[in-house]
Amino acid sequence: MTASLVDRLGAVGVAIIALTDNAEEAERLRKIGVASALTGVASTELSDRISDAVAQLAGSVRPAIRSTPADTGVALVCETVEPQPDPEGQGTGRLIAVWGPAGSPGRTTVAVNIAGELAADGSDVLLVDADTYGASVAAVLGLLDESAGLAQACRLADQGQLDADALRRVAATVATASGTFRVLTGITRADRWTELRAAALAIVLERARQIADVVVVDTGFCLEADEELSFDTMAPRRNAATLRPLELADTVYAVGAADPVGVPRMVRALAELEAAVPQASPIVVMNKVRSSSVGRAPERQLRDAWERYGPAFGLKSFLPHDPSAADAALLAGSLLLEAAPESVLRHAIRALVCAPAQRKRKSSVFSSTPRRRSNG
């Protein structure tokens, strides 16, 4: 019994109640999600917990008033065996997902960054590579991994065994001058998406949430579920690693590239988005901009373009094209705060999660002064 099997079932309408003697057993169930008893459990008592399983899988409130069953058991006395209550409790952690079209727009050095300055800003940080068509967080970051950290993670999940100190392990360290982050690093090959269930790895960020105060998720681009086309029901989704933190992020940061082709394909991907996760709400951040594509007044016309092709969601940030400076953290492994601590891109790129107050038109990084880069 897996955390992917209980969502299989689950979809098609099967609800469980294991009936186990083993009180390591039962805790390793309700990690999945599953209700256990004990073998000899007493009918009345099994038949509540059936509708209760019933109700809540049906999202419906159990009726207060129901049938008796024929075989009441009334003279039978059963010993309970709930497991104890989790000790670590619902997570608080904060779930930020950063989603972009394809095209290389820059999500992953967003959401690294981004990364870094919350961690620097004294956070406890999570961040998980979930990409699964190219994942690359542990080669922009300069870490020697090839143990695919999240794809652990998910197999501990799935059978109900990870917990958090078992996530700190599978989860690599980063340490800067500023602050110190843990990092679950993608697949090593696209090939290994189908590691990437989607049950198991809503238990990962649930953990997740619970040793970290904020969780930032380096999602794939494609939000197509090309398995609907198919006859084959319970296959698993090529894309659940990318809808299934969008569906449970509290931020969506969505990164287009500013020019002519990211623009109207940005566009046409926040469409997708809606349709495919409407819950979503997301800051729509243009990154890469620069006059050489737009125009002069970049900011300005990428706004006037926008208004134009009418999207649902508005503009709400720009990050500077800073080639030098993003070569050299790439170089170096590292973060811009290490490699180009004073470059408008990553300035910019602070001020889109830790000051959100001093994000304003006036402060435009296009009409005020440029900072001077270091390469260190």
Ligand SMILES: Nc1ncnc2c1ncn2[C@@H]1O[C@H](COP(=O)(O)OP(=O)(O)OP(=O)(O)O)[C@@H](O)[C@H]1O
Given for the second form:
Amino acid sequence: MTASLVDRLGAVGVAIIALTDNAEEAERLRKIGVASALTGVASTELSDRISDAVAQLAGSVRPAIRSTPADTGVALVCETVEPQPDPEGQGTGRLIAVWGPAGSPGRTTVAVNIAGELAADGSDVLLVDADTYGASVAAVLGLLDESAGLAQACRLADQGQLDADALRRVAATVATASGTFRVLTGITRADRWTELRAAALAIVLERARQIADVVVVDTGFCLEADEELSFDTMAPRRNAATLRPLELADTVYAVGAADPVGVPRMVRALAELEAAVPQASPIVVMNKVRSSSVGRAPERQLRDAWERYGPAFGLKSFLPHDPSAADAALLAGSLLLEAAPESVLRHAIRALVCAPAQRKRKSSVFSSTPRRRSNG
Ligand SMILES: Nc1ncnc2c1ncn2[C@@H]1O[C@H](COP(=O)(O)OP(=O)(O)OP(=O)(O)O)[C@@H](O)[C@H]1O
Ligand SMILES: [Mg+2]
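Switch from the form predicted on its own, shown above, to the form predicted together with this ligand and output its structure.
Now the complete complex, all chains and molecules, led by this one.
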């Protein structure tokens, strides 16, 4: 009995009540939203429990595993009442999702550096690589991590065994000269996407909010809902790992490439985002802004082009094309704040989430102090 199975059964109208005399098992079941009773329970009490389970299915399940459009089941659960509180307590951490269309617009660069800047400012940060098409956070941070921390966390969540300590254990720690943050690394092969199911991922994100001030999620690009193609309501959803964080996020950054291919692609992608996750109100960021791809005064050119397309969301921010800073960070397997602390790109990304940085001279501590990394 896993969180995913409970979620899928709930989606097709099956309420679950477990019989067990094992207190540990009852606790585990509670964590995945299943009520239990002792095996020798009196029949009247059992019938009450069954009624409760049915009533709860019709009304609410725990918010962390409630079906939403990332899954098919939502259409089948029509009545809603107040959800029950999460027994572990609600997390208060802010969830930031970084998303953007296909074409490598810079989602990972933005996500990783947002996480680093917030950590440098003293926030407790957990970075999550939920890109099921091309996970790259571990490589970008120079982590020799093949353990797919997010898949491990999802497995534990699915089994009702993900508490705050377990989540801390499966997250890698990245220590920079200016702050430490945790990372749940992504899946190592795209065909492992089935390991990141919506119900389990929602529990992971809920736990993440409990252990971190800010949770930053690097998502994939694809928002396609595949349920219409599938008659199997038990099947996992290909893009749940992107849709679920977008549904749950407090803030969504939509990152697009500032060139003649990237701009119209971004406009179309935002329309898809609005249809798939109507509650998301993305902050639109144009990345790799340069005059050589859009003409002189590139920000004005981009705004003019944007107006012509007339998308629902305005352009909020421009990140400069800064290949030497981006490459220096890639080469060093580190953050811009370490590899290129004075770069325009570092300061522009920092300005998305932090108060303006104090400019440091070339002899910055960021560039001179080596970084330590460890797991756990
Ligand atoms: N502002 C920038 N200036 C120059 N190069 C950049 C900038 N932003 C990102 N890059 C570079 O562009 C490439 C793609 O960036 P990144 O991996 O962040 O994109 P992505 O959207 O996450 O791509 P993917 O589709 O692989 O997930 C990387 O080589 C990165 O260093
Ligand atoms: Mg990426």
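What you see is a predicted model; the values in this text were computed from it and never measured. Positions refer to the first chain, counted from 1. Note that the rigid core is defined as the largest set of C-alphas that superpose within 1.5 Å between two forms.
- Leu330 is not among the residues whose C-alpha shifts by 2 Å or more between the two forms once the rigid core is aligned; its shift stays under 2 Å.
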